[in-house]
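Only one chain is shown below, in C-alpha cells, and it's the form predicted alone.
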Amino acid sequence: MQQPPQLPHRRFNPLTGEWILVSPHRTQRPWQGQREAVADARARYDPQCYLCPGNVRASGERNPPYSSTFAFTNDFAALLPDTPSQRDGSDLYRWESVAGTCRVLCFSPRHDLTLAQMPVDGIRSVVDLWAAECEELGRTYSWVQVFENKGAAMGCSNPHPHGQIWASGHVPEIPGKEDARFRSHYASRGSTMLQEVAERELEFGRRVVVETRRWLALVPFWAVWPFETLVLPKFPAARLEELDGGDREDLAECLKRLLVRYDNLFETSFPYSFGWHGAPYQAGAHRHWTLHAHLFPPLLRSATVRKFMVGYEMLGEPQRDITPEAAAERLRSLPETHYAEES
C-alpha cells in the first residue's frame, strides 16, 4: 500500500463513495478560537438526574432501582410508532411520513461513570443490552440505530452514562449508502468490503490502535474527525445479536482499551458520537455486510480545542489536518490504565 505524501492530498472513503481533503501541514497554525469547557467531577448519584435509579423522569415515570443496565422508551421520542402512513410524491417537493421508536439505554446505575471507566464485565452488559434491543426492534423495523452522544460538546443533555436506539421503517441515508457500496463490492469481488479492510489494516499495522483476539479498533484511511476510529470484527458478522458470548466479551475488552486511550489523550472525559452499523432488517441475504462501529470524537489539539465542520467542509468536502497514521500512532502509544485511576 503506497502511502500519500505529507502534503495536501485527497483520500477516498469506500463506504460512502465520498472524498476528504487532508492537509498535514496545517497542524502548526496558531489557535485563537473557541475552547471547550472541561467537565467537573460528578457524584455517584444525583437526586436531580432523570436517569439515576429510583428518580422521577420529566414524564412523571419513576425509574426502577436498577443495578446494571436499564432501557426505556424515550419520553420525548423523535420517532413515533403510530404515525399514519402519508406521502406527497410531487417531483421537486416530496415528503413521506415515518414510523418508528426511540429507546434510552442507561449503561450503569452510577451517575459518575462513563464506558471508559466501567469494568469490562460492565461493558459486556451494555453489549448484551445493545444486542437484545436490536434483536427485538429488528422484528418490527427496517433499521435499528444504536448510538451514544457523550459530552456537552456533542450535544448530550444529561451526563449520566447512557446511549440511545432509534428504530425506523426506512433505512437512513448514511447506512443506505454503505449498503449500496457493500453490495456493489460483494458483487464485483465476491468478498465483504470491511473484511478486506480488516485484513489490509492488520497487514499494514500503522493505523491499528487496539487489536484483541476477535476485534480491531483502527483509524480508517479515510477518517474525517481528528481521532476518528472504526471498530471491526476479525470474523464474519452482520449484526450485534449474531455475536456469541466470546465475541461479546472480547468486544467489551476492545472497547475498554480504546475508550481509555481516548480519555488519556488529553486527560479528560473525551466527548464523541459513537454508533453501530449492522445489516438492515429487510428481506434477502446480507452476505455483503460486516457489523462495525464508528467513533467520531471532535477534540483536535487539547481538552478544550475541537474540530469544527464549517466553511469548506460544509460547502466543499470534509478536511482534516492530522493524518490518520499520525492519529493512530498517538492513540496507540497511550497507556491502558485510565488517568483518573493513576492519579
Contents of the next structure:
Amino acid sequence: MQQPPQLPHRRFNPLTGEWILVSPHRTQRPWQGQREAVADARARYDPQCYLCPGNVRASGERNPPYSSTFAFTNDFAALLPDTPSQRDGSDLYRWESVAGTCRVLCFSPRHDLTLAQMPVDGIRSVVDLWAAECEELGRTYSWVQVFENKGAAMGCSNPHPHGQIWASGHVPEIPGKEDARFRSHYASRGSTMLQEVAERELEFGRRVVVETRRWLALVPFWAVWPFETLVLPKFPAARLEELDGGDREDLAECLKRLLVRYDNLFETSFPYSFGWHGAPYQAGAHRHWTLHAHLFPPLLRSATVRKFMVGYEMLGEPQRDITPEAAAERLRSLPETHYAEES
Ligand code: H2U
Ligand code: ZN
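How about the form predicted in complex with ligand H2U, since we already have the form predicted alone?
Then the entire complex follows, led off by the chain already shown.
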C-alpha cells in the first residue's frame, strides 16, 4: 500500500468498520475559541478529597489508610447488581434492563501524583489491580470496562489519581463491534487482527511511539483524536489477568514512557480518556481477541487548545487535522524524563 497523500483523504478503521476524514493541511487556521484551564500544583494529601486515605466519602464510609492502591464500589453507581431482567417492545421502540456494578480505583495514596508521575513499580501495582478486578468481575459479568478519565477537560471530577470500572451483563456497542470484526478477521484469515497490526506497525515504524520488550504504543493509522494511541502486546494475550509478572512489569514501563511523553508534549498534565478492551466474558474460545488499550486525548495544539468533535463529526463522520504519522513523530521526539522532574 502507498502511504496516503498530504491532501484530504479518508482512512478505514478495521476495529469499528467506520471511515474517518483526514485533513492534513488544516492545523494552521487561527484560533479564537475556548482555551482549557491549566491545573495548579496540589498537596500530597487533601483533607477535602473523598479518595485520599483515611477520608470519609459521600456514603459516610471511611477510606482505609491505604499505602498502594484501593478499590471500592462507586457510591453513585450507574449500574446496579440487583436489577431484575426485563425487556419489552419490538421494531422501532425497544428496551431491556441492565444489571452491573461500578468500581472506583485509587491508583496511589498521593493526591498530587498522576500515573505519568508515579514510579514504574507504582504503575505495576495499578496493572495488578486492573487484572484482579477483571478476573473477579468477569465471573459475574460479560463485560468489564476499565477506564480512566484524566483532567477536567475530560470531565474528571477529582484530580486524585484514579480510574473506574463499569461491569455489565451486556457487551456494550464499541467492544461489541470489535468482537464481531475480530471474529470475522480470524475466521477469514486465521490470524488475530491486532497481532497483525502490531507486526505491520513494527515493520513500518513511523507510527510507533514506544516499544519495550513485550509491548508497543502507537498512533493507529485510523486515529481520530489528534494524539490518540493504541497499546498492544507483542505476544498473544486476550485479557489483563492472563499477563504474567514480566508482562505486567514491562507494561508498566511502556505506560510510563508513553504518559511522560504525553505530559511533555505541551508541558501540562495531559488529559485523556484511557481504557482497556479485553475479551468479553462469554462462552466459547476467544483466540480472535487481542488485549489492547485505547488512549483518547483531546488536546490538539497546546495545553489550552483542544479538538472538538462537533458539527461535521457529529453529523457526518470523525475528522482529524494532523496525520497520525506526524502525531507519532512528535510524540517520539519528546524526552522520557517528566518536565516537572527536570525543573
Ligand atoms: P470521576 O471523577 O472520574 O468521575 O470519578 C469519580 C467517581 O467517584 C464518580 O464516579 C465517585 C463518583 O460517583 N464517588 C464516590 O463513589 N464516592 C464519593 O464520595 C464521591 C465520588
Ligand atoms: Zn486525594
